[in-house]
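Shown here is one chain on its own, the form predicted alone, set out as structure tokens.
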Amino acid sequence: MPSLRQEAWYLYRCARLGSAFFRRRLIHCNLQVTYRCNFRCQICDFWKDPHPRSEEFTPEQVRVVGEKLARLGTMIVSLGGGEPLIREDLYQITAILRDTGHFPILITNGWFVNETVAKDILRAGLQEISVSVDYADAARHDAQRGTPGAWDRAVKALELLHRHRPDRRCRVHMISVLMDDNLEDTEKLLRLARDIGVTYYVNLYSSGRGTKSPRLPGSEVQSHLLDLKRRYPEFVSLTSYLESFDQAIREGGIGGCEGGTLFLNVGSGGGVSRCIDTLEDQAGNILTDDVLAIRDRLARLRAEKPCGECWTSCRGFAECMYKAPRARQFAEFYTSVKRR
């Protein structure tokens, strides 16, 4: 259990995050701590190019980032890549973001998770960790990820992370990218998540970055997903996010993206963009530029270049929290983060 000091710091961050929500501030940051990866996934392009370590944030630079983001309000900071756990100093980075007032979270392929990593990464201050599992059978998942043994390592990672949670508020999720060939896998994956003791998210596939092939599922998926949501309490994707899937598939996305006003992306060299798919439209560098000026430029970019070409979960979470009925959104969000 956390100490009184840790509990007080947690409640303080909750209050700041709640204030940011109600004041409609930037509430979510995707922080790309590395573009290196040990996998060769069909649905990602980062591994195709070399990414030297010298281009990545140092822990000291992460502290600068954390302090500057704190000026915008406490945020949920998603450590991304690449594969974040490829960095041996990720524990230090996680602790820095916690200590500068944020809620660090992480999505991993699970390959590097062992007993020691499972214990140390959660105790470093990680609020939640999600492990990617896209198919209910190992062969298809391994083929998609370009790495034999990927499925077994991911499932083992979920088991270890769940077992070594230092606090029941440290959440462990299974997350799947919904594509053109795995809709029928979702219920099997939900049952697997339930058996392990973790919760489950879905993220709608996006081909917006790089040269990936369009792989959206058929146009009628949300009734199936909403039925699963009703039957499985482990399914913690927001209902409002799932309710827009058919439209997003039919139209190639959802218009009115709030990238730059509710969420933002910080690349591994400090460049700030609205999202990971708009890296070419930089609003500045968070290491060298004033963060309030960056915020204003992000808002101008959103107005000048409106976008609606995806419906990914990071965007869906930030935007759906403001949809009616607001009480339902906050109740579902609370369910996904409460002690369990």
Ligand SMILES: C[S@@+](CC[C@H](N)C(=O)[O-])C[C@H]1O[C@@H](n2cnc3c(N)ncnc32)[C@H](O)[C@@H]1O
Contents of the next structure:
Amino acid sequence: MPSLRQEAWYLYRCARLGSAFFRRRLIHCNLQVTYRCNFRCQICDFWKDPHPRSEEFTPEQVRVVGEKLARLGTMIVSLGGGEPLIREDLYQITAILRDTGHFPILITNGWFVNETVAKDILRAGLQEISVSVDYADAARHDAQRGTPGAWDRAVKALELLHRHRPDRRCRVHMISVLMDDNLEDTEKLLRLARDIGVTYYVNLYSSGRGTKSPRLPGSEVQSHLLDLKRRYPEFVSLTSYLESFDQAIREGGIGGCEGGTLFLNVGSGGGVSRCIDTLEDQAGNILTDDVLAIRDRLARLRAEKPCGECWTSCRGFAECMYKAPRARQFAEFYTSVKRR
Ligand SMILES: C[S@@+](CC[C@H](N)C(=O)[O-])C[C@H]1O[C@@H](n2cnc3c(N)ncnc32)[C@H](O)[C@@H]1O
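With the form predicted alone in hand, show me what the form predicted in complex with the ligand looks like.
What follows is the whole complex; the chain from before opens it.
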């Protein structure tokens, strides 16, 4: 049970979240806490280069980041990487972000999650945690992830996290990247998520950064996914997000990306860009530069270099919340985060 103080802080942040949405602030930040990773995924490049720990921000610097993001109206801070749980101070980082007024959320491969980690990371103030599971069988997941045992550990992580939620508002999701060979796995993964007791969402593959092969699904997928969404309440991807999948596959993305106006990316050394795929277009360093000047540069980058080369879920979430019918988006968002 949350204390009265915790409940008041939660409600205060909910009110600020509503206000930030209403005022179209830079609502969502992907904060890359590290680019180090214990996996060797075929669909990701970060593990291919060395990333020294010394280049990562410290918890004290995360406090500066948290305070500056609060000035932009950013409410949801998604801890990513690399593998965020490779950092032993992730508990501290999570708590700092909660205390600076955000809803910290996390995506992990699940490898480092044991009973103690599950309890501690959830108690530190995570609002949501997603564990990546791309295939319904261990062999294909482990091959994609370049790590034997990855699937078993991810499923175990989901079970432990679900069991140790401190509060039923704290959400545990399974997340899959939809690629050219796993559409048929979606229903099986939904059933697995349901058996564990967690919710499920998809992220459309992107080959935007680095040297990744084109692996978007080849056929039309939208009607299948929308049908699954109607049949499985565990499927919490927004309907509007799924409704753009066929166009995104046909056109290699969706135009008019709002990176830099509705969401932003902060790298593990403080560098700010619109998203993880446009790291070369820096708008400044959040640790050293004025945050309002960074906001203006982000908006300019978006205007000068319009992009529409992906349809990933972080982008889809921020943008779809503004699509008509707005009431449906908010109802679906509420359903995905309510107590259950
Ligand atoms: C980069 S990972 C970092 C977190 C963690 N290491 C993990 O594997 O879940 C964040 C999310 O992006 C997904 N991802 C990785 N490469 C991707 C790609 N090329 N396109 C779309 N999503 C991708 C991962 O599967 C994961 O769900």
